[in-house]
Amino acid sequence: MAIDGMAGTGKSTLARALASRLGLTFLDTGATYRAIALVAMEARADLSDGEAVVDAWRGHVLGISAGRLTIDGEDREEAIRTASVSESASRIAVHPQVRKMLAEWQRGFVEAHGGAVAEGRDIGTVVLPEAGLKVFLVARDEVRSSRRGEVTAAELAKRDIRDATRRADPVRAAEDAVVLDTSEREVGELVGELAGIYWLTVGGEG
């Protein structure tokens, strides 16, 4: 299952709950971009240079253990959740080299787990275009900014423009995606609705 949408639409919360409900692995692809950004920052690489970011990552191993992100076997979940890493992840996500590298890793992760509920910005359009169920989440700006306490509304707007206008894999809903507004919806309600659609359309095949 592919769940996409802009920051603050509730992708991670919904995807994690759905994965639990359906008995599937959860994949937060945004965390993988944060991991690359963290390593690039620690290496003092030029984040505006895609090749420099990829070079900084070479030799490192990305993993997910018990739902927590690891780099070279070390738990870095807390380190990747800072505001500075979040902003840097958005900056490096514009680079085609970085996106290609991570899309390949993400596909391999889903395949290795026999399917997953993967959330991000381009899962249904680029990473998993053959996903049995694609969902695109939207929400009002004020709701989104309140959910993302680490960023201001202005920073969120800047990130939106960057995500939607980048040349490599801009954020957009897949043509066959189910579009849901999460502004006034409870997570449990959304999980029930999407789980029902999943079993009807996918039949539990992945």
Ligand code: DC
Second form
Amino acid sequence: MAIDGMAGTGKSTLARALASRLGLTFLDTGATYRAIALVAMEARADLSDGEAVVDAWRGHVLGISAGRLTIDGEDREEAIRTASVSESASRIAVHPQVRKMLAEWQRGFVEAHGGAVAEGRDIGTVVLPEAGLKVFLVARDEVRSSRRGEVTAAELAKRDIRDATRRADPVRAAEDAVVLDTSEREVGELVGELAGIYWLTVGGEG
Ligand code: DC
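I would like to compare: after the form predicted alone, may I see the structure of the form predicted together with the named molecule?
Time for the whole complex; same chain goes first.
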């Protein structure tokens, strides 16, 4: 299942809860962009240069273990959640080389787990275009920025524009996605609704 949307639309909360309800693995693909950004920052690579970012990553191994992101087997879950890594992740996510490398890793992860609830920006359009159920979440700007406490509304707006207007895989709803506004909705209610749609449309198929 693919769940896409901008920052603060509730993707992670919803995807995690749905995965647990459906007995599927949860994949936060934003964490994988954050991992590349962290390593590139630590290597002092030029984040505006896609080749330099891929070079800085070369030789490292990405993992997700018990829902926590690892780099070379080391738990880096906390390190990738800072505001500066968040900003850098949006910057390195514009590079097609980075996106290609991560999309391959993400598909491999989903296959290895026999399916997953994957959330991100391009899951329904690029990573898993054959997903049985695609969901695109939206929410009002003020709701999104209050959910993303670590960034100001202005920073969030800047990142939104970068994520939605980049040439490589911009954030957009797949044509066959179910579009849901989460501004006024409870997580439990949305999980129930999507789990229902999942069983009706996909059944046990993935
Ligand atoms: O969801 P997040 O805030 O952890 O994502 C961090 C950045 O990574 C975000 O600015 C957009 C980018 N991203 C992406 O381009 N494609 C994805 N599938 C997931 C995240």
